[in-house]
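Given next, in structure tokens, is a single chain: the form predicted on its own.
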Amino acid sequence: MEILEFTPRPEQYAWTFGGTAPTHRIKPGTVLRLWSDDAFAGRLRDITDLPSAALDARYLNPQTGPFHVEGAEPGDTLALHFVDMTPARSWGASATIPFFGGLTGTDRTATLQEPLAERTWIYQVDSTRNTVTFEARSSELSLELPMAPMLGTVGVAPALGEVRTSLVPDEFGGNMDTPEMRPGSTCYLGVNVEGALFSLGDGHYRQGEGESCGTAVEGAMNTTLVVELIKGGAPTWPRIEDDDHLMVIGSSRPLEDAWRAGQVDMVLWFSELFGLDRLDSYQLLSQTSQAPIANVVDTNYSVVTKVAKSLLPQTQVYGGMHRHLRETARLIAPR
């Protein structure tokens, strides 16, 4: 198998989905070993670094890529299997940012209240114990939390020639911020342009569902993944499969429309997989689905529709692609 290792220079970061030339052309089946910077592009390194002084909203969520996948055409399905995600730094950062977050007034939820105070937290990474440490800023409380690496941002170029900021989640994927985008998962994305032009970034060392304050434990990430291509079958919304679940991520505002988008696509997926009509699929979904909230802070909110495979008939999802990629992953030597 072909293996490509790539660490972008800052001038090679992609800040949008669409509108950016590919850094590489790759074949289906390629293994990628990628480094990606954190959402703040490394600008928050100390508790004295304040977002209003250190950050530029035009340059957040730097992406590694995009990658042109040979043979990918509109209507195809890109399969990205995440083999490993390992922190690339000994620390991660989180912050409260003025007029951003789930529990403050924002530009979309306008109020007359002043913004919450800016504050930055630095989490130390213990790779031996596989933890990150929360240290309260106004007391002596310190807590070791289990590390749970994930990628906040995975996506392809949008349809219709659109160029979208890497802060946005939508049908093309993007800044979905779901903890389900983790090692052992396969993400299925519909291809909109020749080559797919996918990129990834926004590593999180851990994140609660919803990403309440708007930032996770943000950190640079080493990611190993396998790229495959399925001809046809493009889903409307990003889909995820792991060993135990099928998932769809819907993104919209208000929150219930994000939930509806994922629910509808899962109804359609059930119909494809099991030959059910829509109402039977709807009924089955109603009795089996979970709905973890991915984010309630981004330009669009994201909600996961999640169903345990153990509750469903056994079937070959995308021809058994996830199982194939899991087997491939076992052949890949660690870094």
Second form
Number of protein chains: 4
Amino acid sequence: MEILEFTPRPEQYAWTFGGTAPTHRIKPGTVLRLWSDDAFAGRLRDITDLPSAALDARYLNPQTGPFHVEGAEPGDTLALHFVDMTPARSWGASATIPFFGGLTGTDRTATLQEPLAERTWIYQVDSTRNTVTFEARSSELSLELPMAPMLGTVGVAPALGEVRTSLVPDEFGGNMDTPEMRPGSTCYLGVNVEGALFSLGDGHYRQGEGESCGTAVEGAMNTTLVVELIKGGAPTWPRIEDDDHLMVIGSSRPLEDAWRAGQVDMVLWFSELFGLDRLDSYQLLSQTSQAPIANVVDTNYSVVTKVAKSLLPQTQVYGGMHRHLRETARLIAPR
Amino acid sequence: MEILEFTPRPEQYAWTFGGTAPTHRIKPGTVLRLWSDDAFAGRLRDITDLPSAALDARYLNPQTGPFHVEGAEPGDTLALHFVDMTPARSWGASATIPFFGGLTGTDRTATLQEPLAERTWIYQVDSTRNTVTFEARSSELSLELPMAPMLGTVGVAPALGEVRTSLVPDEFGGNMDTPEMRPGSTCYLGVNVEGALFSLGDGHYRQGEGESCGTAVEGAMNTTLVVELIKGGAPTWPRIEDDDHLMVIGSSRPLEDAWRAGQVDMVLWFSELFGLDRLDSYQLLSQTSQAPIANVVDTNYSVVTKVAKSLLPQTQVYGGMHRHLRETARLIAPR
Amino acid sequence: MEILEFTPRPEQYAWTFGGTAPTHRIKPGTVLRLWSDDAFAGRLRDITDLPSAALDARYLNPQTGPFHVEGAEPGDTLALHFVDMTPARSWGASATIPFFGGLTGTDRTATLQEPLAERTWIYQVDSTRNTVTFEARSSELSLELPMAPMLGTVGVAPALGEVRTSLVPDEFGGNMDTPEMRPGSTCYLGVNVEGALFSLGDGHYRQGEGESCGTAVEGAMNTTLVVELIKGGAPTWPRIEDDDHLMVIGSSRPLEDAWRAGQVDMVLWFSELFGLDRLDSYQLLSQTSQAPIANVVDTNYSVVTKVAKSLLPQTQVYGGMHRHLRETARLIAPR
Amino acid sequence: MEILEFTPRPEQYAWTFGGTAPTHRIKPGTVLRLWSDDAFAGRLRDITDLPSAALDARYLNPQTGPFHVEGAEPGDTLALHFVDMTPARSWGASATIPFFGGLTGTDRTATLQEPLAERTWIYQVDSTRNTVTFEARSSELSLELPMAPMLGTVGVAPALGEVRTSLVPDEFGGNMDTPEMRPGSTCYLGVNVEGALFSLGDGHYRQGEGESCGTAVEGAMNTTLVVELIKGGAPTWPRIEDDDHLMVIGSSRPLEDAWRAGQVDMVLWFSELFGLDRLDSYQLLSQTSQAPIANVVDTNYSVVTKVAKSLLPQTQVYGGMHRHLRETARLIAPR
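Here we have the form predicted on its own; I need the corresponding form predicted together with a further copy of the same chain.
Whole complex next, starting from this chain.
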């Protein structure tokens, strides 16, 4: 088992999907132990650090990678199995940023109102209790919330020669901001360019569905994952499999289009897996789908279509890749 | 404890919120044992019953009620606690209806494509196993799915003298189609007219989030509920409380506006409950919100903002009304 | 030629489409000379009159009517030809209203920001110069703008037994807020209930496309129109014909759905008028359509699909009704 | 006056904004005489050429350029004045493309319906009569339509290191598809990278507002333009000035956000030009705005906010650049 550990230096951060030379070439089957900085590139460290002063729009959401996966060609499927995500700092940060977020006018949902006030929250991590602590700024309220590590951003180089900022989610993955991208999950991404060139970042110690204010409990993350390659079978939209669910993440605007994209892909997947025609798949999905919103704050919004395997006929997707990766994961010593 | 049992005759069905004389006047505290017909008014009974032949757009989604609640005045809050929902037929029906549903062009998302084919599915109910069975039409596949009864439609007479078809969800409640409207839940609705004039219907034996094809496992339902009245405190959007969660249901188009409406109401509710300013509430919601989509098929789309009480400071909403109604529910003999 | 003059007393104002008894029964062919109050019911008369103090949400957009048209049955087409619209006051009013308008968060596009400030503008009418004058409040700027009278609101009773506030545009017409509803235009509306029950109001002395801040130069209006009835042929969406254009007004959310609805109806209309299949009509529309936005502020947004007759094969719509009504109009003495 | 003529060879076509080396370095003040291929790269030449067979998604919307403008730096404003656009072929092409266009389900507005049929139309150009001829495919109808040349796509390299396909409109301009990009217009674009790197293409011999079916009368184009540079003053969204109007083009989804973005920018522009506060500008825009839709078919939708100069106080924008360029244009000999 090849294991690669990598902590990028700040000048090695990637800020885009596509357009960046790979930091490493790896073989399918490689285990990666990666450190990623938080979405603020570590610039919000105290409640006195305000976004408008501390942040630079050109340097948000740094990615670790990209990784060139040997043998990956357009039309193939990259499988990324997340073994472990552990906070790499003892604190996480969240903030309201002027004209960014779900409950404010933005550059697109443009209004003439004054922006909401900026504010930064620092969450202390308690690794023993496995919690992060919300400290209200307007009262004495302090609340321990369960840690629930996830990666906001996982993606490959886009199609059509595009280069997209790491703030965008789309068919290539990217900044989907779904809590489903967590340890135990396998993410399937369609490969658009030779080597796939995937990267990851935007660790969240915890995030609500929708990421309402635009930022989660943002934190540097140590992530262990296994990388595999499936020849062919590229899905249109990112898919996630965990022990209990099949998922598709659609990203677009308006929000119903993000939902529609993921739903149609799941209907087609059902038909392929279960030998149903589209109408039967549509019907089955109608009675079994969960539909948790992922984000309503990014350049595209994201919605997860999620179905419990227990409701579906027994099946094996991508040749049993997820089970295989789960078994591989067990062989990896915890860091 | 006053108990009222009511099974409307077809000519007593209500087809609108507002605009219909009450079938009964009841006192706060009354227990209702209601029968409601399915959204098709019972007209789809066999897979050979096709919507375009069997259904009449004027007679969809029949409501049981409305009920005039004595003492209810505009600005008050109606609390409906659902004690039990039990299928009133041994089968449920679902169907694809031309130009209706989430994954087809519709009257509004108008396209020039041919409609999807019509098809009707009949689900057999197994009360012992507590399941409904999906029978594929394009293959031999048969799948038992857990029963999960809920009401698609619960609402009061709208404000501004409006009369809305029972197909619409909005601030007055109505056809929200959320699986959260199930036994054990208390729904809070703002009162717009004297007597509140609430009604319910659209029983679903099971429904996925989003109600993708536009119809759930539609079935006649026996519902037991307790009706209470809270003076004042009318919420802008319907709220639901169960033992473990606080919820708000926003309904609008596009889907992000349904989400925004519910989220903003939850932020305001947090501020009221926990003494936080809006920014702190927004931050807390950002890290704790669940956001399951309810429907992407009705005249307005609906999204649930849902937060686990376990993540929040201990609090009591509406003077402990939900706990009180849970206790009342225990005193009611099962039907 | 039967001529009916009517100036409603305030207690005769209608506030809804549907749900209101007709003020008059008229025969097809009748000429109406109507006075309608402004959308504020005349309550903003000075720049010191602020909406939050002066307005009542229950009493906005008063309608003159409804009129019961003898012989009108569901499925028929009502033709309303506007002969003349003349300001009935020497001033018009406009205002920013908290959480209402296109460039602010609203009850639906809900945000946590503070509302924009309220402000009222009074426009003096100069009937000789045919202008209204914008007086800036933040500077000495004063600008004469051409008068361009139109009616924001024209509609019939809705289908499905609904009653809608006069603030809503939809298939029944209503508050579409398009500058195309002006003298010289004929509006075709599908009849949903016996007698059609149409009403009108919301005079604008001038309005930009989109009605950005939510209010035009609102003013009481004297309107002369001719009412005709066409048996059958009810259009799905309101249509307008003037000497030079065919138009359809779609109303929905998001804005693309308002556009789609009107576009699809125009494609079908082209096919009917010119004997083209749908693809050819779609192609012809693609190269000839104008698409001015009507409103992005009301409960539904509205978009006009508009095509110059000069680009189309010669045709006669609704049996030449518009030309007939233009000729009738010439016979009517100016008031 | 420096004049540069350029007809790119196919291997010189640019397919993206950003990410492509400039074909030329030019000085501000240069006159360009450019040939651009059509959006199909000339592959639809006959009604038997169907998109699915003839087109390759990687090679659509070829651009002529990019041009490096000497001295252009981020934050500057590029001014492109279009002197002349003349069809470079004797025919134009239009087509329906599966799952592309405004009145069909698409990759984003994903549905399960069958696609609309593919069809190609060829329009003959009559340079003497200045027309293109629509030939119906389902009937004998033939219609001469006025020629109205425009460029669908004009843009600079994007910000944040992005590379976007030439199919996308956004803040950097790109595939806005507005008929306002025509001879006599000056387009102002904010510069994001050194040299601006602007390119153009996607000539339309004629297009309706909205570009309903997704394709205009697409044709190779000879374009004469003058390039100027304004230091500083970069607008957020593309602006257009002609002799009679000021315009801003916003691009986003849903369509109301495209409108909002352009409207807010026009409000800010009004305030800057006329010394009004935002509320006064908002009011003035509300009564004067035209709002023709540009496209409802591309990756982002586009809406034009357009105001007649005749309604506004006399002013001079960008130091009278448009008038200056109009005068320059008069000195250029017709090709």
